[in-house]
Amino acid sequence: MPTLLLSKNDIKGLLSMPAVIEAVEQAIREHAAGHARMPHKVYLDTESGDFRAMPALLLGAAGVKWVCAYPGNPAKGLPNVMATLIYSDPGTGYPLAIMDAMDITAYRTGATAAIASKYLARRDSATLGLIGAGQQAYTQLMAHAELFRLKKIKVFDILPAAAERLARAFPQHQVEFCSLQEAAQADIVCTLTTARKPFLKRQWILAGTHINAVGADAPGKQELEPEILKEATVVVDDIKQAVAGGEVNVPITQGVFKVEQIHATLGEIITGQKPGRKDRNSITVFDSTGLAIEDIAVARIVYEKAIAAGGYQSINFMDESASGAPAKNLGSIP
């Protein structure tokens, strides 16, 4: 059986945001119902960055994403985040595909935040604030535009050129470059930075705002003033991951926020185990750390589309010895 090799360009042609949103929400449902398995992220620190291993098992799908974060890479002409995913047959363990996972990561993160907004933001939300105009801003806008009738997108980035590129990429939307404070005053606010010191101030946040805290995905990262968390209904994707490296990790370490103050997981909200938004004036926060089940759910639809279309590069890792006889290049064990 061949193993598909799917490049970044291949993946781009196989992804669609509506399909990703549907797949990710279903995966979160499966996990909340106990039909999925997902060990927590394993971090491997190096002198220049870190690696993260993210395995997961869904109904009929399994795999692992190997992702790295190297802040100094752009100076070397490389992305600061790179990811590869091995998608396997859970019945046999056979590697069905090896695929670039950079866009898979971007799409599923945007989709998950939009799903959180679907359950936690006011239904008539019409303004979207994007703080950080990197790759993740594009998929956040794409995903939220699928679920909300957006009238205005407010964008802040320390590099004005990044915000301008984002605006040019979405001529169908009213995208405006504004100050950090102005971007924070929207119905839905997405923080998409690598900050290690809180920059989103409580005094800027309007009543009824929903915040997707996306940037904090490792220990020590933080984007929101703890006062926001103290007053908000806080929902996380996974409690252990959030406590270890999500938006709540620093406030919990400092003793200014407690695990018990986390209201629910997104899965509990989606499946109706716990309520979501209390009223129109409540502030809600979704702490997004990124789950492996989301990656595997998207990898499944990518793989199925690739198989149906055909014509993609593949490799056969197994020779004829895979039928049970010892491989020819291996000696026998005494």
Ligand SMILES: NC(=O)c1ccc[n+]([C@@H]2O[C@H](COP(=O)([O-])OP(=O)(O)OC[C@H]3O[C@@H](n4cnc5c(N)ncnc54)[C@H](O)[C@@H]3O)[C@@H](O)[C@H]2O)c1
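Could you give the coordinates for the form predicted together with the ligand, as opposed to the form predicted alone above?
Excluded here are partners and other molecules; the one chain stands alone.
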């Protein structure tokens, strides 16, 4: 039985944001209903960054993503976040596919934040603030544009060229490069940086704002002044992961925010177990660390689409005659 090998280019052609949003929301519901398994991600620190191993089991799908965060990489011409995913048959353990997961990561991160905005932001939100215009910013914009009627997108990055590149990529939207404070004054604000010190100030945040805090996804990372968290309705993707490495990790370690102040998980909000926003004026924060169930949910639709379409490269892992000569064994699924 062949194992599909899906490159970054293949994945690009197989992903669509509306399908990813649907798959991710479905996976969060499956998880909240107890139909998924997801051990917490394992971090492996190196001199230049870190690796994370992220396994999950969903209905009919299992896999693990091996992903890195190397903040110095863009200066070397390499992406900060790079990822590979092994997608397996949960019935037999057979490796069905090995796929690039850089775009899977970016799409599911954008989709999850937009889903959080759908449940927590004001429904008439029309301005989106993006702080950090790297890889993740593109899919945040794409996903929010699917769910909201965006009139203006305000972008800030310490590298103006990054913000300009983002604006050029979306000529159909009104994307403006602006100051940090201006980007912070939007209906929905997404923080998407590699910062380790808070830069988003409480005094800038307008009543009714929803913030997706995405950048802090490992111990010691932080983007928001803790005063924001203390006043806001704080929702996390996963409590243990958020406490270990999400936006709340540093404030909790410093004793200025308590685990008990976390209002809910996104799954509890989506399934109606807990209420979302209190009123039009409250500030809401979604603390995103990234869940393996989101990756496997997207891998599931990618795999099914690739199998249905056919013509993708594959390898026969279990064929002993192929050992030592993998190149000869490359074939394609008709």
